[in-house]
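Here we start with a single chain on its own, the form predicted alone, put down as structure tokens.
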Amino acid sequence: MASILISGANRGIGLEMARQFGNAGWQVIGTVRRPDQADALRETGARIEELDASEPASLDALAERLEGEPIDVVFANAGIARNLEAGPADVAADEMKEVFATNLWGPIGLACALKRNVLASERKTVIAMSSLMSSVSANDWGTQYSYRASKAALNALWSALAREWTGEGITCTLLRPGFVATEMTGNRGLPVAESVAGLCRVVESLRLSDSGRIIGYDGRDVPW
């Protein structure tokens, strides 16, 4: 049975993916930051962790309680955002470094917690959540300035990540949800269930080569 670790699995995409991964027979582990407030992961079956994966404390824990445990596919879905209207002298320091701690710190450290993990598995995949806001050539109508950073800063981190960890046999990719109807862009867009089913069929499908690329949910690469 194929095992996945998903992080941010208390709601929206990462919810979606744990439910619709364990009706299709994979084994999930879903992180929490709380998990007495995780009922709705609960009942999807899945098995609670907890986690706030941007404290180095909380992922030395995890990677603890896990040790020789193998993990197929390791996906550092939690993403925070927070004034995304807000204007270049409109960014606070203090926010830029909350978004980037989440965005950018919690699926590096997350990844390097696990590696051993992954590297005991058979699908040794490692994946983190991109989006198109972090594309320089898409991006024609600016905004979003820290959660774009954090993104750019991702898709730079993971591209170096490939280039380390590929020849170890790990797939590193990242995957683009597109603009999904979550609390976050204020439940507009497309249906959370269609956005992880593509998902869920390009995590099926990956493979080595597939190392390096972001990938959308609809199985196209996302320009950067």
Second form
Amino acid sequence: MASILISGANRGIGLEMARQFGNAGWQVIGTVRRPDQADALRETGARIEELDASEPASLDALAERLEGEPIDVVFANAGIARNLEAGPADVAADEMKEVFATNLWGPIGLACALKRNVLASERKTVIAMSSLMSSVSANDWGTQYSYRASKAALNALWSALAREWTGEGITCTLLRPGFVATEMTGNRGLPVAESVAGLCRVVESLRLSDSGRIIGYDGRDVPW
Amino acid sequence: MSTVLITGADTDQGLAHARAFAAADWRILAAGTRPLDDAARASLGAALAVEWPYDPLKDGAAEDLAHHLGAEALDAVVFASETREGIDLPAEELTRDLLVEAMLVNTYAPLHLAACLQPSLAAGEAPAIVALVGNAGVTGSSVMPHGFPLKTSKAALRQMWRNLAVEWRDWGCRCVVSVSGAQTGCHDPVDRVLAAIADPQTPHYCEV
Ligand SMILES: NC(=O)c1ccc[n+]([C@@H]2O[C@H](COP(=O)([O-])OP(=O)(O)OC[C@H]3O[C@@H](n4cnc5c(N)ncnc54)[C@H](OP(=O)(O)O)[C@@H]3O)[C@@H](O)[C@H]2O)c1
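Can I have the other form now, the form predicted together with its partner chain, not the form predicted alone?
Below, the chain from earlier opens the complete complex, with every other chain and molecule after it.
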């Protein structure tokens, strides 16, 4: 049975992924910041682990608890968006720090903390959740400074990671969920089940040759 | 005479830009963490109008620089101040603080300073802001091993310039991204920057 660890699985896209991968027969570990507030995730049958994705000590503790367990897919999904309407003069350093720690360091911290678990598995895959907002070439409307910076940086990071880890047999891929109705978007956009159905199809089909790509829920590559 | 502010004027990249702008008859306002040494100062000659301290990691550094500048108009700003901390580290040795600091220095500081300088730039003649991104910041194309903090922060800087190009085009600011790093052996990245600024056809977002 294939296994997947999903960060930020208590709501939104992460929760729906836990549900759909579980229904498809995967063994799911969902991480949350507050296990006592994760009833919806618990109902999916997923195993629940505590993780604050931006805290090094929390990642170390997770790695210790999972030591020796193969994990086929590590999916760094947890992410935040702040102050999306702010103009360039209104973006504060503290906002940038928080968004970078969560959206940029969070995924690489998770992938590195669980690298041994991934290497011990069959599928050997690490995925980070990107966004169309990461794309420089598709950016013709601006806004969302801290979020765009973090996701453009995440693309660069995963692309660089693919260069280093693909040789070790690890598939390092970025996914884009589309514009999805969750708390992050004020519940505007695609139904979350539809986006996640597409994401699951992409994850199921990933091969080592997909390392270094950024793929949408619709199977299409996103331009850098 | 046109005026350019150059951050990181005390670094190799910054000084190379300062020299090229001086040779093209620009007036240079230099900002850096350290004062220029005598040789650097001499090489700029009368083009060097002033030197100001600027440490991108210091709180209020951008506001101080804007304050020094006062009502003076700027025709261009070159953001050459950067950190290359941690570029030899493999992914497994990256720390959160190192990565976040690289993002603050290489991505946030230029964005924030550009925002603080907006009134001076808006008073300039066909103003341009220049980000030095190099090949490292062009995702998917860099063959440099490791380099994680540099690749991430420069890719994000490129995205910030793209944002500014969209939002500032109404007052005519041109956002120039230098993608050919001096260290990669591409010829004359500084001349390309100067040529882009001099060309009235240069679009609001331009990679050279
Ligand atoms: N929705 C979209 O249209 C869209 C588009 C493109 C990309 N994305 C990306 O998709 C991912 C999921 O987004 P979503 O729409 O599902 O957002 P969401 O509904 O706001 O959920 C975000 C999830 O991330 C978790 N999280 C945030 N910071 C965390 C931290 N420091 N440690 C651990 N968990 C943390 C949240 O946990 P708490 O409940 O504890 O806060 C929550 O489970 C994000 O990476 C987002 O950037 C979303």
